[in-house]
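This document starts with one chain, in the form predicted on its own, laid out as structure tokens.
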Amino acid sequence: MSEGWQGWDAYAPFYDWENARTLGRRDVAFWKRIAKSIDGDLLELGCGTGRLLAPMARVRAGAGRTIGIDRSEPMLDRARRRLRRMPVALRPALIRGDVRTWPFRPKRFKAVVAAYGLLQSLVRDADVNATLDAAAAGLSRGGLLAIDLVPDLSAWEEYERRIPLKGRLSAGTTLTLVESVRQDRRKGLTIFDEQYIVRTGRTVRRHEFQLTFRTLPMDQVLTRLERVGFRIDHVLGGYRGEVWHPEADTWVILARKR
């Protein structure tokens, strides 16, 4: 089995592009109002680029540090790129670690967000077990765990070389998304076999690699975050608040550390 954490360097070039084009800003205002709304040092589990971290550091002048941590060095990469672009005030700070171990003191945090399906990207129970564990002594009592979750991935249609996006990603240069999806049902994995052709002029480049990503159904992760000392606050059917059905497009979680 692929680690969770597999494809995701060769991903960070064309993560923002593919984003911008799937699902754009529509979670952002979101989580700038979770950010806004801790008073105290809030992390960040597998930031990426920096899509969120940024806009959720910009809300929260003088309300504490805001930091990311993201194994990935070509996507803190880009992140650094990004937050150059904020006053120096306002900039989180990025570190390169393992969300399943953290390298801070128990009890620093007031909130941690794992969003962007972050924790169906550990394949293994023993890894989603330790990152919840890791949430729940870096949480201060009463913080805030804030987790989205993408429900329909046992569902997604298996198909082979389809071309799902294709358009421009600077003067001169086409970016095509040639994309194969398998189905691991016995596992709840959902493979994406991703190829990547960058076209500039008569150059084209290919870039291959693969992301897996884990069905977790909602009760066992409710299960498991009252298990390691989380109260259940609330259960979305979306980002705007939508009451939780099983076939609401995003499920979020939002628990406070008991």
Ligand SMILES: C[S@@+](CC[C@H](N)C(=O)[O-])C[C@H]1O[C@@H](n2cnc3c(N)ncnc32)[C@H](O)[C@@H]1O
Given for the second form:
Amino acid sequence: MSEGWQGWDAYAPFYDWENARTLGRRDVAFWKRIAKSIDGDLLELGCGTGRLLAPMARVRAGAGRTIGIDRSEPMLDRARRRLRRMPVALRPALIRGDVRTWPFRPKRFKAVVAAYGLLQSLVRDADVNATLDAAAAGLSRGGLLAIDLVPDLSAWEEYERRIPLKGRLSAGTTLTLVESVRQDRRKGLTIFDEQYIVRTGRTVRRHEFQLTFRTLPMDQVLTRLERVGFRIDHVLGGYRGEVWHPEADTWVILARKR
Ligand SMILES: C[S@@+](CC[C@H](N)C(=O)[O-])C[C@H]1O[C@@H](n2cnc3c(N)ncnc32)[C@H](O)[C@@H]1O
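Form predicted together with the named molecule, following the form predicted on its own:
Next comes the full complex, and the chain you just saw is listed first.
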């Protein structure tokens, strides 16, 4: 079975390009509001290219450190380049590490953010449990754990070699994404086989990688959060505070450390 952290190194050059064409900035205002409300250190798990970490840090002047942790060096490299444009005083710190075993002292953080389905990159129960245990240990009393999940993965149709995206990456370079999707229903996994074709003039390069995500049932996540010492404050069905229901296209959980 593929590990959920695999694939991201090869995906890094294409992540922001693809994300801008799918999710866009739909979640940014929500995470900025969360970040602005926190007085103290904030950690983003799986911060990737800094897509959310940068806007979160920009609204936190004088409010504590903003830190991102990610396992993928190429994703962090993209984040580093993005953060270079920020004033030093606001610039978040980046740590290379695994969200299941993090290197921070207990009770350091006032908030931990697991955005855009980060928990779904953890393909076994033991991985999710280790991550939630680490978050519980790393948050101070009353600290916020903010999670969003992408719930409809298990409903994705399976297909072979479709082209969902095609366009310009930069002057003279075009990208074509060729994608296959498989469902492993027994394990609750959705597996994406991706091939990016990069054309610059007559040169054609192909980049292939696989990404695996798990569908996490809401009741299991809530039960586990309560078991490791969280109180569930809000369960929402979208970034604008929509009421949660199982068919909502985004699931948001806000929990406080007891
Ligand atoms: C969907 S991306 C999210 C990136 C960013 N939060 C965003 O919203 O754009 C998931 C990120 O989690 C990282 N990741 C996956 N499993 C991880 C693990 N076990 N430890 C640390 N990072 C991990 C990947 O490298 C990737 O950058």
